[in-house]
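First, one chain by itself in structure tokens, the form predicted on its own.
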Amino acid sequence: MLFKQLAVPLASEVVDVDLSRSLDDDSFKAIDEAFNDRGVLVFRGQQITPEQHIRFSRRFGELEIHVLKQYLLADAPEILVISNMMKDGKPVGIADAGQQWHTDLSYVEKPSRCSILYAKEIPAPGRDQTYGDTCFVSTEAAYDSLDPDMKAYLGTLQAKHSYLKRPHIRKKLSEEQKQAVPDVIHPVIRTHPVTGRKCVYVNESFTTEIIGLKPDESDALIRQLCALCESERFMYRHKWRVGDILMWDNCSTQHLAVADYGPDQHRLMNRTTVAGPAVF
């Protein structure tokens, strides 16, 4: 097993390893020390059943059942389907899934450690564009860049986070779904809980306001901080394949799912989501 970097400040691709049978506990390890290093891995060339992607994901921890519920596997919850693709009229999953900046589950008083998710089918390439790319964003490398003072004011801060921040994504909900996520606060700035590093936790998907700031000073510190989280210098884009497995951490990273690809270009995903701790 090799781990193959693909870009400065995150992500690496794990070279021979098969993701459909029970990795030993040395394998585990690196993979497991690798990501908690690199923020973003990437598995080609897999070919996994629904049994074969939990087993793995709990490797990790918990896993996580997402509050929309109805495009989860009837078989297997622990899975959420993201998909354009429609059967009898319905959507067989989400299908604006990430479509702006974020890290999954900041909205939760308890975010998730990661997200891995494999892609069945994806967007036909054309000659020289591939179509669904998803990009990556270090939040370490991000904090990193901040001079002291600012690392120091922004270490007092607090932030609001929620799921209803998004119209689209509230007319979606039940009254039950909506009672099930109440806005969150968390610190500006996160410590991840495995390596101790400090990363930029603000996001422009669930965060809605820093606490204690007139609304104009929120409002304005916030895109400050998502358009530093957001530069290119910081970033690796991916080009999927069917078969690949991509896991993300989710205090260290941010992401985007480019929605370039109309509705016959048809994309179907699987994910995990392991839970984490709490916000420190």
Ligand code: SIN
Second form
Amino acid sequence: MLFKQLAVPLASEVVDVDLSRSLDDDSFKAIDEAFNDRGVLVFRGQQITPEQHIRFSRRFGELEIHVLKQYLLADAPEILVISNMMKDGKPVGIADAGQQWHTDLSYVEKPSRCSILYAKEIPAPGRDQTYGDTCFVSTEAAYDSLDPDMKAYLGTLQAKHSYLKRPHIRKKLSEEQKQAVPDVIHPVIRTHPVTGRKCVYVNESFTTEIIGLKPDESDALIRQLCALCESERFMYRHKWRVGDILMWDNCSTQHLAVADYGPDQHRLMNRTTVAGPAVF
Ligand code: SIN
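Return the structure block for the form predicted together with the ligand; the form predicted on its own was the one displayed.
Every chain and every other molecule in the complex is listed next, the one we just looked at coming first.
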């Protein structure tokens, strides 16, 4: 199997794999190892059904069902639809699944191990530009760049994460949905469950408070760590084509969907998320 490095320090393309077929164990092992090492994998030119998307995703673990049930595929609830399209006056998917830096589901006790996103429609590229790119940063590289005293200090801290951090931009939840996502506390530095590498685990979308610090100190530290993680030197920017499948690690990376397209430029993606362990 051939892997092509796309950026430093994260992201590789997996060349010559057809994900509509089931993978043999050796191929799966090679992909799994590359994934743990590189944090983001790209598969170009795929054509898969929801069942094939689910089958491939299940190789990495149990699948999650998103709290926004109105955007799940009716006959495949493991798939969350992300889209700005409308059908019969209703949105076909969630239009904003992440236009601030975040890592998926950091607001639950056991955040997703990885997310697998399949591009079905992408806004047509302009002459010099693509639209609706997704940017990724390596939170491992962000951690590695810290000095030893800061690493030691951050290693003692914990932070609160909340789905409700930005109620003005977040889809309104029913009372029942709110109860399904109470605030959680995670270490500020988490350990990757497979590689054992340390990662900064604070993000702009969901981290609300560093436990034990005064509010202004807590806000300042969250801002400082987010600015560090979001730095261009740790970044890969993916320019989508229809048929791309991207998978990313929700421990060692953060991402952001660039909202630079209008309502008539259609974007339609299917996403699965694979369950992960409690953060440590
Ligand atoms: C997500 O944050 O899961 C979606 C990213 C995207 O739509 O590009």
